[in-house]
Amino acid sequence: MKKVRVALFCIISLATCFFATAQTEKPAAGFDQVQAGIPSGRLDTIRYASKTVGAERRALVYTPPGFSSEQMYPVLYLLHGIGGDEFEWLNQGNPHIILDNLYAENKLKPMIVVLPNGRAMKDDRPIGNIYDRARVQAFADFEKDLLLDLIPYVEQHYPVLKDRSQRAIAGLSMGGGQSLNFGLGNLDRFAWVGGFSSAPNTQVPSVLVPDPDRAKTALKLLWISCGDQDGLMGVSERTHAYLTEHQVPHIFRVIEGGHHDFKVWKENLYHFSQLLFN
């Protein structure tokens, strides 16, 4: 098993908060590889009109094995990093395979997963200087595109539950920062939030969670994780420290020996997804 530090808050009640050091099971070998003889979900490419950007934009949508248009589903919006696009998770993280395998083990609540391009600009390809000011700003601008353009499209074209308690957001690196910023900044829209190795675009804690009491009651799950060998560890640590000080329920998971890569992010998706919508 891989040893990780996990800080769990308010598991028993909002008044009873504690730290715990625990062994978290490492995913079984092959958790991110195709397994023979199990049902598979479906991946679709969608194109939606973005008034925010003034252009048609693209996203991927994963529907679970056994998907039925007669059933209503919660939704996870899963975001990529600064050097990626809507295909980054798919090409390097095998999210559809990880989820297929978890469904085969009856470990997941059926959900739809949307993988958007988090760079809200007309030319949203990860080319040229990805750290250019306009391209970095486009990641912040995606908040409006997500809330006003993409989510309404998904809710119009898929059988999804529209209550905030049925909507989650998570991401890696730059997408982790987006997820914390957008999720915690829009608690009327999201009840489940995850930041995997969140980048410096993450707001400072006092801006991220200006009203800890509201966060305590609104959040179903706040997940923060990073590898202890990741140069961005300080971003997660400062957020964790603030949440701890203000007794905001959250899970803080430090992966020992973890770097800023998909080995960490795939394990995060594996564990985070199993907690969603329960």
Ligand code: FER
Given for the second form:
Amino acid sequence: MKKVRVALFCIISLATCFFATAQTEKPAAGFDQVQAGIPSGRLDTIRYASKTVGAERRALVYTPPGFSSEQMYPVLYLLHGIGGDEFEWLNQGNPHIILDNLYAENKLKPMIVVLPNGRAMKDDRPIGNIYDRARVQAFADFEKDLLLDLIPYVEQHYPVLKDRSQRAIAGLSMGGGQSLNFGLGNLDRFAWVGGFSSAPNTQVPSVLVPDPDRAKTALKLLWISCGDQDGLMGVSERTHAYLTEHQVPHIFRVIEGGHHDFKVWKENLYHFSQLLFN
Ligand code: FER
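Now show me the form predicted in complex with the ligand, since the one above was the form predicted on its own.
Below: every chain and molecule of the assembly, starting with the one above.
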């Protein structure tokens, strides 16, 4: 009897340890720091005519090391938060450095990453009251700008694959909500979807995923992640609960000790990007 109890204890400890490790596995130190002697991707600034907004709008485009216009690439649209703009990821998240380092380790499929401005209005700067109704509405209006203006521009000016299986969308907070809303709402356009610390702009689960069977077959990856110290965790939790209940495959990654900040979002980009386009 004692032996059985000891064996049981060992199995439970090992299992707990395994899951705990899987949950807390961190990127190696320096993953977001410039490494000497490795190739870098290129950052372009693009300006596209937006019929949605009635203005010329700006976005940044990262092309990977070794980029060649003779090749065709999948695309990740990577979105910012409520206080940010097209520069937020770049200024605070070092996405280009994280990706350069992953390429140097052969851990990433060659892809183009587009950093748009997700506040689709004429004055899209994050100034004044960023929670203002019109500004929050502009984050919803970005769906049209993305689908009808930005994606067509990118597809005309870069060598990109246009199949849904070659298009991903992810973002942080408001951008996480946008990614879930636009990605899951347009499964004919996106097969890879990631919400990092998604904000209350995220649709309620029954609206987000009205047809779980369709989502099951269409999605190649659905990634939901949030820090356990983030006040917005409830949004991710309710989404995860619904997806679990309706058996929609997804990854739910809780960042232990994680707050609403770039430490969490950089780690999310590091892990999420490695799963893309496999
Ligand atoms: C809210 C709380 C947080 C909200 C948006 C946010 C629109 C967004 C936070 C972020 O993008 O960092 O109630 O409502």
